[in-house]
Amino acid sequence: MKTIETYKAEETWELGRRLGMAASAGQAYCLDGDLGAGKTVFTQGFAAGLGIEGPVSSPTFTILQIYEEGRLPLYHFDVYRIGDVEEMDEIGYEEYVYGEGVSLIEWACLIEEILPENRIQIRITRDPEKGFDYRRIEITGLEDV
């Protein structure tokens, strides 16, 4: 596990930002912290470094978004609320984790049954007393970081 401090969120998206320019397809990044943790602005970095340049908003009522314009295609998905994992099947889930582009999923605990074996897990978590701005990311499952 490989831990990460950032202090602006500007440094969160740029770590975002680095790992969406190493990814690879058939890669799965599963997202997870608590609401307003940052995953949003690290999937917005991720996305820029797939090359993707329209705007990322997190696809919590639609549950997934597509992005294509990038080197990859990415799949977006944010499960914060899905009632039960078979409502996964029901978006094609599969085809799109184990397809031709990078999967990112927030709130990726929630499915943790269905998740590939083989994914790069990231928990962002706050801790207000080193500031307002600071996280802590986790990563695992990923060997350069």
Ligand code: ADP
Given for the second form:
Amino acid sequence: MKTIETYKAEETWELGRRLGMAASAGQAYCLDGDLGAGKTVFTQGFAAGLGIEGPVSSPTFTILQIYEEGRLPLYHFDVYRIGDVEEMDEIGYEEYVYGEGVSLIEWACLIEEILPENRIQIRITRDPEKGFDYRRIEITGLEDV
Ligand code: ADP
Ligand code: MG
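Now show me the form predicted in complex with the named molecule; what you just gave was the form predicted alone.
What follows is the entire complex, opening with the chain shown before.
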């Protein structure tokens, strides 16, 4: 596991951009952390790293947003409002997550039982003692960070 500390949103964005630049087809990035932790900020940087120029927001009401204008297709999931993992079948989850693009799943812990075994786990946590904008970002399953 690799731990990275950021002290402002731009640093989390930049980490995302760096990982997005290095991302390869078929990878699944599973993001966990409380509301407001920075999952979407990370995702926005990641999308920029893939060469996606348009705005990327949390697809809260659609679960899945697909971006195809980058170096690889990006499948951005936010499963915060999922009621049951079976809802994921309905949107064709497996075709995407085992497909040729890159998947990025906010709130991945909510669908733990259907996450691919071979995945990259990114957990973002706050530490009130270290300030309002501090985040600890733990990355598992990625060789070079
Ligand atoms: P999530 O998607 O995890 O619910 P967002 O990415 O939407 O969270 O929001 C994170 C919020 O926290 C943003 O308003 C961002 O500006 C702020 N923020 C402050 N410090 C950081 C940091 N170090 N990393 C990421 N976001 C930060
Ligand atoms: Mg979000």
